[in-house]
Structures are given as C-alpha cells and as structure tokens.
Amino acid sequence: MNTCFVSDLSKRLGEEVELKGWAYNFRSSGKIFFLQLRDGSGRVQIVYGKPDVSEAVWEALSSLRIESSVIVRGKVKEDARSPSGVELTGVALEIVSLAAEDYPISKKEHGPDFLLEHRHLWLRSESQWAVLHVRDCIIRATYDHLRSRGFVKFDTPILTPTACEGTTELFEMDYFDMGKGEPSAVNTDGTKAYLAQSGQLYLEAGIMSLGRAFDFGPVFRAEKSKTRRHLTEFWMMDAEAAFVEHEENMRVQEELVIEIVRRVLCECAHELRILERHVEPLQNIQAPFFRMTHAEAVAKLREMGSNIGEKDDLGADDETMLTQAFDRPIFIEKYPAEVKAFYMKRDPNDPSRALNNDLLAPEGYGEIIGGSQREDDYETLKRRIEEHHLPMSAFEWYLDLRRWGSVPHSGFGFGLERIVAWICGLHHVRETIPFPRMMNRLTP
C-alpha cells in the first residue's frame, strides 16, 4: 500500500491509505479510540472501533504514549466538523518507536523560558509548524519575486576582515597566522576576522558583473540588546541593483513586501487562522506606501510625545508609536547623513541628507527593510572612509569598485525574522526562527 501524506487525504475520500507521523494526542472512551496524528503536512483523526480491529492492534493503541512514532493505516471519509474536512477509520496501526513517558510539555501554560529550553520538542506544537511555514512561503516568495525582476542569487561571505558600518557589534576571531599559512591561537600578525552582519559590499562587487543580484543567510551581530525585536543570529536578504536610484529602490521594495504579504495570504491561510491572526490588516497592504522624510517624522513624533532629537534614529518606541497610526507600511527617507553609513549617497538638493530609507511594518511592528542609494564617486566614497576613520587598506577593494565602470547604484536588506513576525502577528521574534540566539541564550 502505498503511503500518502495527510495533505493529500481530501483526494483519496472512499480509500484506505497508510499515513506515518506521530501521535500528538489521543482519548478513549472504552470501545472507541480517538488517536490525532501529525505527520509534517498536516493533522488528522483516526478513529478505531475495539470490535473492528484485532486485539494486537488495540493493545498497541491502549499503550501509545505522546509522541510516539506510529505508521497507522484507515479509510478515508468526509468529516465537516474536521479542520482537514476528512478522518479516517482506523483498521490497523503499528508503533514504530514508543515515547518515553511523561512527555514534558503538557496542555497547561508553561513559560516562555520553560519552552525556550524545550524549543526541540515545543516545534512539533501546532502555533509553530503554522510559523515554520509561513517562514518557508515568505523565503518562497523572496526568491521567486526577485528572479522575476531580474535578480540573481548571489553569495556572499560568512567571514569578513571588516564590516559595513565599523566592528563594534561585530563578533570577533582570530584568523590564521597569514604570514605562516597556518592556524594560529594567538595572530602573531594581529589577523582578525568577524561574523559578518551583512552581505551588502560583496554585493556590490556582484552586481559589477550580474547587473541585479540578492543574498539570503545568516548574519551575526553582537549588539547587547534585549528587546522583542533583536537576535544575535538571524536571517537577512540583502539586494543590490547596478542602474537603480533612490526613488526606484524603494519601488522596488514595495512591491516586494506587497508580493510577499499576497503569497502568505494565499497559500497559508489555514496556518494563519491556526496562529489567530487576523487577516484585514495583512489585506490592506497595497501601493501606495505611505511616505514622510525623517524630519517629518520627527515632528510627528514629537507632537505625540516622544522626545526624539533631529538627528536621531528612531527607537523601538518611535516606530510602535508611528505604525500604529497607519494601515500600510511608512517609508520613513532621508535621514540626516552625519549619523547613517559611510557608503549611503548624499541628497543632491540637500546634502545633510542621505537618500535613504527605512520601511516600517504597520501594527506597531516597526522597521522591517533598510536601504539606500550607494556612492558611486570614488572620491566621494574615500572621503566619507577618511571621515568615518575606517581603516582604508581595508576598503580598497570596495573603492575599485567606483575606479573602474562605477555606475549609480542602490539596494537594500530585510531581516526575515521581523518579517516573519509581523506577518504572523508574533510579539517577540524569538518565535519565529527554529533555534533562536540571543543575548542570554545558546541552547538548545
């Protein structure tokens, strides 16, 4: 017999198939056993009548235990009141391994500390299959959308001898010994390696030969933060285009998280409606982005009480304060360029300004996409180097970039996790990626 896949049961109605999962919960009631498998694509019930099967079959079922691996075989029928729309009645089952007891995450409230140190078993729970799917379809959609505009995968390092905006928040190695070809504990000729926290200046060398290409990976920050929105390990997208300006980055952005948002809604409704996230809000978002500059948003902010500077960034609660008054994404640009990167271009018609932009998800979620158009003057560029006191012999690879067929040149990056987040209505983003890193965390 041929084994299926609970995904597939609504077209094998009148049939008897053989599934393989686990047994995620179970009840009964003397002559009847309710046994609710999980397999990966889906959950179903099987019901077994005692007079129907033999007397090994419900011995194996009266000492199932939870999450015991099990192979079970039944007909398939109509059942309305079902959140698969089908059951099965059950004619046989075979444990393949049976759970030790006392399964430790039970139906009563644990913590989220509790779950956290349990997160291998807490990812077979209903809430985070429908969060690990909805994770799959946004990179899915991620991939598809970009090649579609013309965009290239394109990867770039893990390891990096520098960083995009300085090392402070950067986690630190020692390399090899580079003069002895060597490993080395302690670097005799100072070599220092850091995890890289993006993608983006290796990006700029591959659109150089690609025209338009993106990364999707991990990415490392050791910044000392302990907020709903931070990981020391997460997800990050980044793309580049060669050609693209400020005003076509943030287009192509937009139409980016609108793509995104339109796929979830439609291939994961059912995981949605799992994790009770309320979907109107998710259907307003269409074009047009709303859009301010930073020194209109500051003033909004500021005539809603926040006391935020001129040329500060906007904090955690600036953004939760900003969102909430709006239905789309903001498209919050031209920050003042004394405190952005070194490599955003400045504002032609005001050059305290950078032409760049943050997009901040609606409901409070705040800042889901970075971005900027890049320098494309070299001599521009190693001023701002000299400037930002970076180290130039570091940079002069990037600065080749500008001497030789340099071109105007933007791009941008989001990081998956708050996405994910947003999309899903999560409050913290520790639930949204499998295993998650944080400050005060490193296991499981």
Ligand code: 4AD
Second form
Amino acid sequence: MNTCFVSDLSKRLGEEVELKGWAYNFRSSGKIFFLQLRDGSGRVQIVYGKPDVSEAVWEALSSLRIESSVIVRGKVKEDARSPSGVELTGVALEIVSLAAEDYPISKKEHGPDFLLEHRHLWLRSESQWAVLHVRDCIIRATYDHLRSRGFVKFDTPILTPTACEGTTELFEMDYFDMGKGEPSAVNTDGTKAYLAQSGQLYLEAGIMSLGRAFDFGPVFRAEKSKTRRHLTEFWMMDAEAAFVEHEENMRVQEELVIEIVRRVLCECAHELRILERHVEPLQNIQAPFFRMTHAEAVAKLREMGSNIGEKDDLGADDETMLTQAFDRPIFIEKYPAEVKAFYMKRDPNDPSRALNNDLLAPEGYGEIIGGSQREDDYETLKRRIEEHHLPMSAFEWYLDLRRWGSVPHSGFGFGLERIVAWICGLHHVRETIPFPRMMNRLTP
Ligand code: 4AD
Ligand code: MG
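Swap state to the form predicted together with this ligand from the form predicted on its own:
Full complex below, order starting with the chain above.
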C-alpha cells in the first residue's frame, strides 16, 4: 500500500493513501465519524461516512479509544480550514493496539505536577510535540551555523576528576579505586568522580588541535535552585576558538543567536502557532544586540529599584527586570573578577574586571549564554588556581596548554533549555527537555 506521512499529504491530493499513527481525538455524529490522527509528522482529520465503509470498519471506529494505535486508509482532499490544508475521506481503519480506557491526559487543564508525573504520555500532546520540534531545529541550526564558521564538533567527557564551574554545584560519585597512596585529583584515595558541569576546559585542549571547536551534550549541576530556569541535568553547547578575543567572542555569540532564531522562524512557523508564540519579538532579534557593562547594569537596576550590590552577580529577579525593558538580547560584560570563575582573563584596563559576558534574552527570560576570554598566561593562571583553592595536581594538564603554544582564546556556553524556553515563549524550562531533572524530580 501507499504508506505516507501526514506531512507529505499535500503532495498526494486525490490519491488513496495509508497512514500509520495514533487516534489523537475523535467524535461521532451517529452517521459521520471524525478521527484526528497523529503520526509523528503531523495531525490530520479523517472523515468516515457510515454508508461508505464496511460494517467491520464502522465497528472498529465505534470501539476506538483515545491513543489507540491504528492504520487508516483514505482519499486525500484539499481542506482550507485544516491546519495542514488537507483532510482524508476515510475508507478503512485497522486497530493495531486498542488503548486502555481513560487516557490520563484529557483536554481539561491539568496541574504541572500531574503533567510531569505523566511526562511519558504528555510528550504526545500537540504543544509538547511542537516544543520537541523547535528544540530539534535549534540543535540543527547550531551545528550547521558553527560548522559554517569553521568549528569542529569535539566530544568532551562527562566523568571528570574536578570542577569546571562552582565546586558547590558538583554531583559526586564513587569511582574505581585507582591505587591507594597515589594522590589523585581531588581527594587522596582516588575514588571520586564528578559529573561534568561544562566541557569548556577540555574544549580548550581541543582548539589547540582544531583551532575552533564545540561540544554539545548533557551537563550536571547540583544547584539547590528551584527556579523556572534551573535543571540539574541540562544540555549545554560550549564553543571555543583560538586567536579570538573578548570582542570577537561576543560577535560569534550574536551571529549564532540570530541564526538560531532565523531558522526557527523559517522552519517552525507551524510549531510556533501551536504554541501561540507571538513572533514579532523574535523577528526583532537583529544585530547589534544591546550592550552594557556590569557596572552600568548595576546602576540601571538600582534605578529600577533593585538592591543589587556592586560586586553581585545578577539575580534572577534582576535579569527578569532588566530584560523586560528591552526588545533585543543584552550583553552584560566585565563582571567583577572576584565573583567569577578562575579561568577568566582580566581586563588589562581594569584588572578588577573579567573579560567576560553573559547574554540575556529579552521578554524577561534572562541569561542564555555565559562566555569569556580565557587566561592564557601560565603564571597568572597558576596563581588563580591557588587563589581559588583548587587542587593544582588536577589542573596540571590544563596548565600545560599554557606551557606549549599558548594563544589568546575565548569561548562561551549556551543552555539549550533556556533558549528553547525563550523561543517557544514557555514560562518554565521543565517543558523544554523530554525528561526534566530537577531538585525535586527524577521520575519518570
Ligand atoms: O554560565 P555558565 O555556568 O557557563 C559555563 O559553564 C562556561 N564554562 C561556559 C563556557 O564558557 N564554555 O553556563 C552556561 C549556560 C548559562 O548561560 C545557562 O544558559 C545554562 O548554561 N545554565 C543552565 N541551564 C539550566 N539549568 C541550569 N542549572 C543551568 N546553569 C547554567
Ligand atoms: Mg552563567
């Protein structure tokens, strides 16, 4: 038979086709049966008339339950009212597996906890289907764009001997005993490992071979934050480039974000409609992004009523407040060096400041990217490791990168879920990843 996908139906007008999928919804008026079928590629209505089908088919339709898996046959015709532009006149239906009664997710409003508890089924809902598509589009756009700019995919490890970002946010696990008495990375018995918080440090080794490289994978933060922006497992893309300094690093970020938004607007218009996302704010995402220093941001926030201190990182409320006032992403650069990571290079014009930036998404979304130029001087970096009380032996390899052929270099990392939430217009990151992991959730 002529099996095809819903997404291809507009090319099959007038033909009789077979579709394989799930009964998303249905209703019957006694003589006519309206079936909403979803097949992964899209959703379409199939209209069966009782006189036009066999008794067996009508019986199968009458016994149908929501989310049963089915194979249907029908004739494709144009239908201006349907979102896909087509409808099928039903000819046949075969039930592959009759669903159990009372599918838990109905049209009525469910609370977030109920939906998360049923995440394995919730993923089938149209809004979640749309989010999954946008997420996929953002991933593809990132790969395509970075490759077009000369970045090579470089896979960084998840099991690591040390912290990359804050030591207070590390997930620790037991590792093999790698020899008693041998002082190891972090503790002396050599049996602990940590889940990676970012691939950055390893990527810095990668660019000394490849020039430009990026990683894209799950990272872990044992952050005790129950906010709409925090997950304990999330997907990060880190990009790193040799001979690139702070200014150019921000340009790379700007171009990438513009390209991601452009691709989603172009390829996911239908998905954004399903999500009822207003696209005008996304169409505004053009260069140049706004820019302010950390000092300017603090001054502005104080004007707006925040009690942020001069050396404070921006809090979640600060980010929301600041980005609600702008219709484009904002770079905030040159944070107080002492509150930032050990690897950041200092501003030669003001060594109390780091050559770093965060990129905040507009409409109240806040930080989506963190980046910086890296310290490339051996002695300075060694001193920073000491000042941060990090175990020197674990960073010998990282220091080696400054011993042999050190170059100015910079990079940044984005949190995929934060970008998906912003572009989809979702309040919370929990809907942006198939199975969210949070402080209070590890299931399903
Ligand atoms: O700002 P962060 O901590 O930067 C780094 O990890 C650097 N090593 C990246 C680099 O320079 N290569 O994290 C980067 C991004 C943040 O801007 C945010 O979008 C996201 O990762 N992120 C989180 N997303 C979800 N849940 C969390 N708990 C997150 N923590 C950070
Ligand atoms: Mg950050």
